[in-house]
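Let's start with one chain on its own, the form predicted alone, as structure tokens.
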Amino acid sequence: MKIFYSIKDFIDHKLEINVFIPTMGNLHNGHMSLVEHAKKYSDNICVSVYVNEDQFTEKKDFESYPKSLEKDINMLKKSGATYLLLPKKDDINFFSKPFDIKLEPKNLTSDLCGKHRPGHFLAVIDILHRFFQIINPKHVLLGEKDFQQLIVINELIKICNYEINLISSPIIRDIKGLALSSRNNHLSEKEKIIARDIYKSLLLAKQMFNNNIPINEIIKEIHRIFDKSPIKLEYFTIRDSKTLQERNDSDLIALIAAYVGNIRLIDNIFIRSGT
């Protein structure tokens, strides 16, 4: 695996990148599953590690974000990634143009997680817009845990007419169902046990839907459950999985965001799919 610390060096190599996997580091088995998924498309895989400060609503969250670069590099070497890009903010800005904020798809970026984290998705759009200019990949591969991010980046590709194929990769969970996340490192062992109730609530929602319980009743029941839980629910909803708008066809996804202690966790589950 070749490591690039300079974007100029990366550009000077005139690489043709088939699959690009953007990350913020502190890698775990969920990230490694992305690399394995990417191998189905190509053995030419570029991973980036860049903690984008602009994505964090609170500065303290950025400062406390776990960093483990040496471990990340060792994991990626073993994973079979071809290239690793470790850019600096000034370097990124110099070699790319910002996203035109007038084009922001606010129907997506100001809803759900965007409603509770103002500016977050615009920052995500901007950094990936910049990476796309620099790397020019054929495919970009993202995990399904942050499903809203997938939909937002798909919209970015449409807005900017990028000839990039967006690939989604399934959520990886521990043996008890907790979705793998770098944020889990901030949870105590007791909090990890509590956090597993998030996935249990999604499974219950799917079961209720399969038992023909109306969607509005499912949403009310999940809220009732969390009213009695140490987990603080931020939102739970069921939406069209292609657009994240209100339900209007056969593809449905349940989405949840909640706090365990001070740690915000997100998860989702497909509850009906026509594909």
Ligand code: AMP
Given for the second form:
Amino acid sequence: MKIFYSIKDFIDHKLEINVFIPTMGNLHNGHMSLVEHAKKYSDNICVSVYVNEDQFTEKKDFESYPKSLEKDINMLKKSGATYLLLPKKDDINFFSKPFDIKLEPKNLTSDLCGKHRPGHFLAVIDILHRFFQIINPKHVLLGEKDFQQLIVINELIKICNYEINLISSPIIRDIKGLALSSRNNHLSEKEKIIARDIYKSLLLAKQMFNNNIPINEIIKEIHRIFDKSPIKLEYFTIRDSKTLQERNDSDLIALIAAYVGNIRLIDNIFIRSGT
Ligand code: AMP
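Alongside the form predicted alone that was just displayed, please also present the structure of the form predicted together with the ligand.
Zooming out: every chain and molecule, the one shown earlier first.
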């Protein structure tokens, strides 16, 4: 695996990247599953590790974001990634143009997580827009764990007419169902046990849907459950999984964001697809 610390060096190599996997490091098996998935498309895979300060609503969250570069490099070497890009902010800004904020798809970026994290998705759009200009990949591979991000980046590709194919990869969980996340490192063992209830609530929602319980009843019931829980619900909702707009009759996804202690976790589950 070749490591690039400078964008100039990366550009000078005139590489043709097939699959690009953006990450913020502190890699875990969820990230590794993306590399594994990418191998189905190509053995020319570029992973980036870059913690984008602008997408953090709280400065202290950015500062405390877990970093483990040496471990990340070892994991990526073993995974079969071809290139690793470790860029610096000034370098990225020098070699790319910003996203035109007038084009922000606010219907998507100011809803759900965006409602609670103003500016977050605009910053995500901006950094991916910059990476797309620099890397020019054929495919970009993102995890379904950050489902709204997936839909937002799909929109970025359309807005800017990028000829990039977006591939999504399923959520990897620990054996108790907790979705793997770099933020889990901040949870105590006790909090990790509590956090399992997030996935349990999604499974319950799916089961209720399969038992023909109306969607508004499901949403009320999940809220009732969390009212009595140490987990603080930010939102729980059921949406169209293609558009993230209010539910329709075919593709449905339940989405949740919740706090365990000070740690904000997100998760989701497909309730119904492709009818
Ligand atoms: P991050 O480093 O958190 O920005 O995540 C980088 C990529 O890994 C994103 O596309 C995430 O959706 C994906 N990802 C993070 N956690 C998981 C997981 N548990 N399963 C699958 N993909 C994940």
